[in-house]
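In the form predicted alone, a lone chain appears below as structure tokens.
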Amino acid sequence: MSATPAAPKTNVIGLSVLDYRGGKTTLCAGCGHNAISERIIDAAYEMGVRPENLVKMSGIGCSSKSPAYFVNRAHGFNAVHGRMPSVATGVALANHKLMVLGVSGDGDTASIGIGQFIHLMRRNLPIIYIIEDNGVYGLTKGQFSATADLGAKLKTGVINDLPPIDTCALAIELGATFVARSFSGDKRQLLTLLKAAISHRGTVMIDVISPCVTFNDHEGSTKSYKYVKDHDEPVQELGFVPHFENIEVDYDPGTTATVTMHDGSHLRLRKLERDYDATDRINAMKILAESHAKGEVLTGVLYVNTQAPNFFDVLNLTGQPLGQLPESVVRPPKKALEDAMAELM
């Protein structure tokens, strides 16, 4: 008799990891973006995200192809170049029971889309916004993007003579309530950050250094695999306990800061050499400035605030999704127009 094949392992809502897969990637072999897609799959599976409750948003660029490679059963939309934040805002407001996850690139965010990015960060809209950051325009032959470091060198020998936009510093200054930086090659750290991001009810902005193997993974690049590996300075060792699991974690008293997430999950930040408090907004901006001066790539949770009201709270939205409200509620009666016109006469 042949052995009965073992049933696939399932998560807390009874789905297997195959339910979170996407299409086959068409990106370059070794592209860091593919590793990010894999971590999104793992995080969604481990956190029990219902695929039909997820909306995948993106703009234009190599990074914006990534949503095709994870969670096929989710909703998806490719916006115009740099305009994903406004479309994502509309989606979130129309149905705030959906989880909105936006994937962008350093060009899509920090160049053509910088205006929309700024206003998204200041609203604290519940959204997970991932920047797949390689410092170049991968679809147009590798020119420097706005996040390219001063002094970085292209394969052609051209040196970047403009200072970079630090999206993490910008997000913290403007009001995002969960800001982190990671590296596509750090599987454990990135997975932990994404799982914590799923629990947050505010704007999550994760800048992921994701080397472009075609145009920006050479000697002289400050966003290559080798450079980031040599200059990575984690601000803490991360651990995450989902709200539906009761896990005991051993750690020395006084060495770990625990942040309670909105759904009851706990993000534990283990202090390394730095005495770093991720809830201190001013210190977060200070340490980012210091890391730039030292040529470090600072990774980990840079800032988290679970107390600030999100955009839904500020607007005092009804509990029912706006897209499901009947016309009798959202459309004022004819008398309301007549009264308004009478006041103007």
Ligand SMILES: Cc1ncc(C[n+]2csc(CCOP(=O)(O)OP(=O)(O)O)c2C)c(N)n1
Second form
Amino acid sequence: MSATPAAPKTNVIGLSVLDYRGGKTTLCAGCGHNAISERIIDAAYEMGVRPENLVKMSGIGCSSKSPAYFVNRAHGFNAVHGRMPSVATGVALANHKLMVLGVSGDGDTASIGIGQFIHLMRRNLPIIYIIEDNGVYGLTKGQFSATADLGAKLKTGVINDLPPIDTCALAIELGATFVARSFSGDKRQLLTLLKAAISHRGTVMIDVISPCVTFNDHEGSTKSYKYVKDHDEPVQELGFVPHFENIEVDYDPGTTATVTMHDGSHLRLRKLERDYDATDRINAMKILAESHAKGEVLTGVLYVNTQAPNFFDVLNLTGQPLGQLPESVVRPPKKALEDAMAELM
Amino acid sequence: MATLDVTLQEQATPTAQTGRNVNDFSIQVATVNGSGSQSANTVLLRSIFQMGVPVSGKNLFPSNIAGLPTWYTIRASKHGYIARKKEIDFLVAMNAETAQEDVMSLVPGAACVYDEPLNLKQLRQDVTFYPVPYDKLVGPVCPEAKLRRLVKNMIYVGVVDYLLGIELAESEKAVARQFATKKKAADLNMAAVRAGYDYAKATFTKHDSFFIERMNENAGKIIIDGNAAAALGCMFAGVTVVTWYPITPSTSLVESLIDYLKEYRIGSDGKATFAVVQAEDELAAIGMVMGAGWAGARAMTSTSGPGISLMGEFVGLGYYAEIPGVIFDIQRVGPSTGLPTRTMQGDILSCAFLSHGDTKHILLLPNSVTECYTMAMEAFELAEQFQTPVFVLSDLDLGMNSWMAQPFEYPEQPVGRGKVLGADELQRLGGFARYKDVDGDGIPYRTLPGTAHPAAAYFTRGSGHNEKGQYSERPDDYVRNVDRLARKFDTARKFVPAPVKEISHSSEIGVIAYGTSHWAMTEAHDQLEKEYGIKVDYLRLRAYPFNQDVHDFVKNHNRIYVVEQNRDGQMRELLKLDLPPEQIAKLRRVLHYNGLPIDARSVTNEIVSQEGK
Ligand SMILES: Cc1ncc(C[n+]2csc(CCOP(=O)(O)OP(=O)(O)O)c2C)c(N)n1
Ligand code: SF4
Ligand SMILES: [Mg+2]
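Coords for the form predicted in complex with the named molecule, given the form predicted alone:
Now the complete complex, all chains and molecules, led by this one.
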């Protein structure tokens, strides 16, 4: 072996991928959630996200533990079951310059947390919200969640007899501005989606099918590795050019649509068999409903809108983070109190 | 609806009025809500206030938008007593549905101005009646038929002015103020006041004994409700994130705050230096406060009992993960929906221990609009100093009623942000352990997300953690952590607002009260001494945890009466947990819990009876 080790590879801000590593996972070997953590590390590294500028939010569940397994140099907050959206909203309001990334589960989101989820989507708060969706409550040992498909079977033979909630359809309907579905087993698609998510300033909602190898990976499950591989239908082929890479890639405007993201990056959506327009909200909801009836799992960018105002715009927030405003700004002068008192005399 | 379902009246002690009563009586206006009587009542209150007579006003209203009985009581007191007076001396009966019962509950010697068609005269021989034909009087002053219902109310202001000797010019001033931006409305309403005054002057010979005479007690004072006062406190505390879900009686706190923030906290660039979010429910409201407090904002929410119940899980997280936040609880009558528009001190225990597991929370207990203002600021200081949720327990009586006060003082203390490490300090220290007791006071150091240092980050969780914030289920880590939290709570004893003591003589009887019970207590204090020769020492609690003064006070007296507005003596229970066993037996209960603000007579009678006099 040669004596001089090669300098470690670094990203645009000079950090190596090791600067994005997390703690050692305590999830089951083969759990889909672990693959998602790895993609988050890759995306943050490749996009040059400053670790200290990232905050990792989660609720409760196996999925919600995963923020401990990526980017240790970022603050993390493991909140209460189903209520991460409100905590994440508070964090974003206190400091709108942070990149807020939330990890939730299908139970955490679609069962106990559906109320907060819905209202988060409505506000178009800049956040990346990831559902690690395995159709069951992993941490409480495998009961069905509200995303389990009708007729899906548990290992114990129990059949799910209620229809699933489609979190993507909900998110699109309610006002999220970047909505996608992916599969923990599809490295490339998931990584590209995450990089695009980092470029977006609005609510990003990605439902990642993430099989639970311990409780929901058997014959009869619709969230098993095998089932998802067999039924995965990407709606487009994704390409992504980050804003700091000045490369011109040739593409055919007839078959490829380009979306300019808020940070100047370019997201390329290349047509596959079907003609899917990810900027058409009504059509997206229609196609999702149809594909569901056919048993297809549509993946890719389901909806993107870079024009809608986000929650900070709506609140007319000042430029400096609220949590960092000095006393001279947040405590009005004595004259203000005197005026207020005079009005009450 | 049966009259019984809606009546307010309780049994009053029948003490007959004799002679001339100057500036020491209560007026009650009985109307239906939604009839627009609020402006008239405010004008009446302010007219007396401007006459220099100490006055307080209490709105006793239904949980309804229009058509149910409402009572507004005004108390004039030359002695400065501002608690509710149990006896009603002067009634303005406008509501057919309750009129009979309202009249029957008057004390002998009382007076009653009523709407002529109600025909109340024959009900009592010992009450002076003044019938007023409102419908006939309102026509000429208010040509527009649809406004008459509202304007009618101003007529009783004029009648009462004449009968009590309130100067018409003062009502004129109050009307002008009430309709400051609406000249036409001001003119119309003033004409109605005058019509009432002229009618009364031409028609009535005064037979009752009640008079308002000019004093000089109110120079420079303000009138404000506790919620608006708290809102001012929050703004001057530098609040930046406000979340809420509407609920009576807390709503007006945030609504006032929004008005103040819009007026005083929009920067020169037109941008807001605050965020107010109407959340989807109280769970989200407190969740946002936790997130914002964790990330370095001064964050608050305001609610009432039902909201407090919903917030339990998050408040436990705030306690255990050590996150600052301020929660206003404007208490109303529970349990459940209870009496949403009536007052109670009913959330003492649920707030003190909110959430599962071993939790204890700092409670601040304002008794006045002034303390609503100052304690709002103290709450933010304490929340950041102790990195924990802090409750401010106001109540409906304090929050929604009008109280006189000296103008508030500008805060002298700079805003304190507690033990927060920045990038430079981390560089110097080489890192930190989030939950380590470095200073021996139980309060650890924290960092804020976004701090530009590789060692700044830590992981916040509601699950078990060690000093470094790492996940831990080790028995020793758990015990060390919760024992430190207990130590931190002990440290807080010395920093929360200290009790106020009135120990003027060596009595063996001590009384403890807090919040709005104070006003009945101070009056009862005088009644006990003057009428029964019972001298008591008094301690007013202002916060939990209790400090040494409270222990000493109990120790130094033989009997302690704890005066409060709930059924179970919640503060007494809390005191019992703090006191040594031999002191506990001294604690006695004086309780008032029918939803109406506590009055002095009830306190006096109860203490007298327990003293066996
Ligand atoms: C209020 C509350 N109720 C119940 C639980 C128990 N609980 C913990 S995780 C969980 C379900 C998690 O499911 P999901 O979000 O799908 O995550 P997964 O484990 O499948 O990744 C439940 C019910 C809890 N922690 N809190
Ligand atoms: S139980 Fe399922 S979800 Fe939980 S860690 Fe194991 S595989 Fe993952
Ligand atoms: Mg799950």
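We call the rigid core the largest set of C-alpha positions that still match within 1.5 Å between the two forms. What you see is a predicted model; the values in this text were computed from it and never measured. Residue numbers count along the first chain shown, from 1.
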property: Rigid core fit then residue 329 CA moved by 2 Å or more between these two forms; result: yes
